[in-house]
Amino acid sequence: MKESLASSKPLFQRYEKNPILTARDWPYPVNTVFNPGAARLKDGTVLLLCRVEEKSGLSHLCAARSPNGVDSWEIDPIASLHPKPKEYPEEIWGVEDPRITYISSLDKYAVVYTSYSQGGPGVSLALTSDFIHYDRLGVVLPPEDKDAALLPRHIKGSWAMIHRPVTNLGAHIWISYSPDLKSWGSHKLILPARKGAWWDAGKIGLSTPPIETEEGWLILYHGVRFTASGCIYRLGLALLDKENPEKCLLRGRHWIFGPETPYERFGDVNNVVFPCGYVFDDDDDKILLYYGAADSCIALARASLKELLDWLKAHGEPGPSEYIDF
């Protein structure tokens, strides 16, 4: 019975008018738009910092704003964060996949994004208060590394970042610490990809920034399964200890959201749902999740934070160690 209940009710409800943003909406010619970071600004506006792939193949970041986070999007006429390879060589092949965290102690938004260099993808960090002017700190975690987000407060006196390096151990989720947002160390593996036929056996990575709850840090992560016809990107849940996020309290056995609709299954990269951002809608329970679909457009799904936590308690298992064998 427990196995059947895991998929009996969808936890995420797709917006009936998906996709909410496509290349056709852009005020200048582009190939695709996808994988947006998200933030609710102080005036209540929802901002999406979208990955925009140019027809050159390189990507930049551009802001779109909505009064309700659903429709009436207004898109900036120029890029918000454009690659500057002369100043930042790590951005020579573009900037991608932002995750946004509001840092109340700095009164700024931290934008953690992938900078694509000749050595591969790395993690770069910029601070902004208006999503127009950015204080770029440059690359903070070198290639190959990506899928990173900053926690909004100090953990044991240090900044903490969750990210996905690729090492000789594979592609797993790690946490690292910093005194100043620039120098990072004390790297710890916190969530490994499973092995074998699991839905998240190929590789995993953080999706949205972690959600702080009374019970811990809820993380949405993508898992990749390699099949004969290509990769499938799906979404899963895990819960990390609130004061010691190196400790995984629960990890769901099943994926909870995967490509089903035509706009998710067919595009520049088939069979991909890839969330990078969320905001709360009206209260502290209703989540608006923004995701890239098939690397070709931006879509929206809604969920209840309480229902996500309840599902994880019912269908999660403590710790990931039994699935990994290095």
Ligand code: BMA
Second form
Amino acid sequence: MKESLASSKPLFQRYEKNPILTARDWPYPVNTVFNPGAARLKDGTVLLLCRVEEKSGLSHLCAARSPNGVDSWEIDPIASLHPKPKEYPEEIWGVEDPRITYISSLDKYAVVYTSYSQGGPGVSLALTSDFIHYDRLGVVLPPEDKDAALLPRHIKGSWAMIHRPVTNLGAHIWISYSPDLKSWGSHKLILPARKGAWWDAGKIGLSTPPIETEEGWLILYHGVRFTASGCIYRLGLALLDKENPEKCLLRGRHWIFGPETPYERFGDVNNVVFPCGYVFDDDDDKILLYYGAADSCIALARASLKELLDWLKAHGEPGPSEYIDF
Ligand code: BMA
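Here we have the form predicted alone; I need the corresponding form predicted together with this ligand.
First the chain shown before, then all remaining chains and molecules of the complex.
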């Protein structure tokens, strides 16, 4: 039966030595490290661009590198991307939650991150080749907006970005397009938060950058449930059409990963799993998912892309139609 199968086998297996990185590993004093973006570099090294919260409360991004993406992490002695509020006033209260997309046509990594401005959190974009020097394009989507990632190639002749603006009518996932990565338009809501008692009724947002598969763009998204004792952040799955990602082909009914272990349940913010990055392991099927746990540390879980897609095909429902009245 659909319902029982949906919860029978965990799709993500936690690494037994989690958490993989904590504030204690940092070469300088910090409060917490969490919500890293991830990339596999050309030499095979896995790079995590970690959100580091200083004891001021403001965050910067710092790179950690590992030959296998699991252990032997080497952490840069200084920030990789530090807020520069004099030149970029939108970074006055820090930079957070990066999502990294390798753009082969530019041979550069696009880092899309939250810049915490006095007007609220917005989406900023920077290009880099080495995670040392960044070409900042500034705020590309104004507040309140976050949880954004760039698609790695043109869609119908334009760059495409998935993001999560917030209005007084909710926090839903949108897509926008650009000819030059700077000017963004043709905005469209593609995935609404559900309503009422659903696990993803409070707000939703993109987790890792979309994963391109033969069957479409696999989306991992976080869903937030507001409860009497605070929010619970869990993960769900959706599949967007490959050439028209405005079309949601399937959306899972159930969350597939949520806070269970002590390091996910208890920390600066309890009950949070918040992935911002993944890399492929040693083939095109196994993924290593990196997530912030309880806004306090960085953890790793493994999954098979095929199993995620099979689960979605077996337990997903067609997404909202073009005319959304949710
Ligand atoms: C979200 C983001 C994340 C954070 C999460 C839980 O809104 O700000 O950075 O991990 O809340 O606190």
